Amino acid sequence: MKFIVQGLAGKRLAGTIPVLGSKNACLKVFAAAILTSEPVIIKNAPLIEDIFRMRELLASLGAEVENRGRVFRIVAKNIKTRALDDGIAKSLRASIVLAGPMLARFGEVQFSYPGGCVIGKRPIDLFLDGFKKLGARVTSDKQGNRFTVKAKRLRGANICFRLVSVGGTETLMMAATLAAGRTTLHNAAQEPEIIALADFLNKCGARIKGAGTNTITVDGVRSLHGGVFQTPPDRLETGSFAIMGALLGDKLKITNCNPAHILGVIEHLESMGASIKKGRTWLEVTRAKKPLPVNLKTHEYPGFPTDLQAPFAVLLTQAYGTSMLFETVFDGRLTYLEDLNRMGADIVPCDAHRAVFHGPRSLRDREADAPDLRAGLAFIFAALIAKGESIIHNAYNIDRGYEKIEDRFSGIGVNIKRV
């Protein structure tokens, strides 16, 4: 599957865009559904291929997993197998988090390097480190690539992570709702995806404190019961149709977000000049005329993502003056650049983690492989200011967190088409 998108030869992005749910928050309830036999309604799901896989995931597993649209109903009850399937595991960066709930529920879990996109082999030292410090036994296979993790319970453990890890966080949170004891969360991350996990959990019999903050308390129980969760609007896709509105936008309406999830995102839209009305669950969003130039150095939330530091690189290549842009989260995520200065951008890396961009500079039309998510919407977000039409291959790495993109797209102007 491929992208065929037009330049917009100098016309203007308007109208209405809605956000849908969020991917992280919804991803992480799927696996929450582990801790409890009774079902787990999630409701406003995104119907992505993150989404499809963690579904195949927990069918994988024994679990009864149903849909109606939006609404996802998970009765994780008789689960046949201790495993994570490879195959599919592979292909879900997600499925790490699935280890916390069955290693609390079931005493055992067994599970590979997750997979997903290409942003290096991310490691998983933090997850086990914290396993082993809630009383479980972890071994793995001679070439270190396959572990099993054991525990009759889990006993409650301070814990502090040594990086701060959102994945980590949510794991050994949902780890912790069953262990024996209390267990303290130190240096843990603060997204807004990790409020809403602990507070349906909290509805579901668990006791857990401090979540949004940099330490959570959890005092274990013995069980947990089914609940409903209302998935939360998708901060990173309302963040995504910010930078779009501020590299094209007229009057370019976002709605069912919510403003306060992205307001660093703003901070920096704002300081380069572009024009931003905002509401409790919508944002209106103009280019400037003349972008200013911004240093951009991601941070943990509440800092600027760096799952839109791709985005944002392709409104700097617009900016008139130079610009800093700092990758401080993830290795390896700066490739994608190499296919910005082939399109006409002038980005000079520095290294791994740091590049220097010079603009405003005009875009030529280009064929590129979308080498994971967020860099595959900036290479869309490229094309739309490039002459011509551009072709972005590998449309399955868009699909996994943009449900249908061609057509919300084309709803307010943009000229793409799936092949």
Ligand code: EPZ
The other form holds:
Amino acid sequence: MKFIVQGLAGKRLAGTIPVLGSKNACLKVFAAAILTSEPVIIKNAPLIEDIFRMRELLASLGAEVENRGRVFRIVAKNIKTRALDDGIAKSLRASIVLAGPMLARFGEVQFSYPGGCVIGKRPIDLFLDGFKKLGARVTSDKQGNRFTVKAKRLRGANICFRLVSVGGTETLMMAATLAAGRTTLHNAAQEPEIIALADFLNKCGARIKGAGTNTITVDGVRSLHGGVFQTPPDRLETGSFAIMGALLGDKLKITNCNPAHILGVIEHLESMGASIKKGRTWLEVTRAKKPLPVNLKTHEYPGFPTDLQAPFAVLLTQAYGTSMLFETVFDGRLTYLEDLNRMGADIVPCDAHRAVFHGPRSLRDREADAPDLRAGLAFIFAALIAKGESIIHNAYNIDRGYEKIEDRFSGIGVNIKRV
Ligand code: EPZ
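Based on the form predicted alone presented above, generate the structure block for the form predicted in complex with this ligand.
Then the entire complex follows, led off by the chain already shown.
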């Protein structure tokens, strides 16, 4: 499937676009449902491909998963296997977070190296080391592709992450809820999704303190009960739409969001000259006529999110002057820049992490492949400022994280069709 996008030819985006529930918060609560045999209800879930894959993965383990609209009900009472389905896990990096709850509740989990989009195939050493520190035995096949992790009951431990990992923090935090004794996680990730997960687990009987700071302590309990999770607004969707507003908006209103979660992004957009009004649950963004250049360095929360680096790069192609981009969180997350150059941008890659932008440059229509969710969205933004009609292949990668983007963008003046 592909998207066909018409350039706006000087038109501006206006109207209101509501933000949906957070993909990355919701996915982790699907995994947390494995920690209890009682029902877990998830409200305000986004209806996106990654959530559908997670649902399939839970169902393949034997969990009952029902949904009505945006409400999912999960009962992990009759889990029949300890092995995560290979096919699904290979298409979804977030599948690895299930390993923590499976191990904690059943004393065993088997899984293959997780996959996903181009940046999905990243290391899992922090997970394996963490499981070992919690007292588990980790074995793998000869190729190091399939893992078995076992522990009668996990034991609390002092763990310091070598680098800050969102999934690593969430997985070990979940595993530690049922461990014997206290676990302390140092150099933990501080994303709002981690606070949301810890709050939910505490409502289910866990004893977690410090989520949202870099030191989290978890006092293990014997069992957890069920609970209700209200998915918070997606801060990455909020940030994506705010960047879109800074590029093309004329009082583009973004609602149902929490601007407090994207302060780093707002700061960058304002320093480029965008005009941003904000309330507690909304933002209104108008583009700068002549965007100023800015240096961007991605950083763990509360810094500028790596997930918004690609959409922001499109804005940098329109800035009057020279900007520098420095991706510090992931390797291989700048390959999409070649496509922006083919569209007419003037971006000089320095190495795998840094690039220099000269602007502004007019962009031309092109065909491109969405390499991952966020770069896929960046190509839609690039197509909107380009002349003519662009085609973005591999719509699935965009559907992984943005629900029915063509319908939602049509409402603010975008001419986009799914074919
Ligand atoms: C989460 O991925 C998000 N995904 C990603 O969003 C996001 O880009 C990322 O955090 C960083 O903010 C979900 O929440 C489902 P990490 P995660 O472990 O947890 C390295 C999106 O578009 N690392 O924080 O998998 C890793 O290679 C997605 O919504 C190890 O070296 O990311 C990376 O360089 C894409 N060893 C860095 O840590 C490990 O064992 C941070 O990754 C684990 C990670």
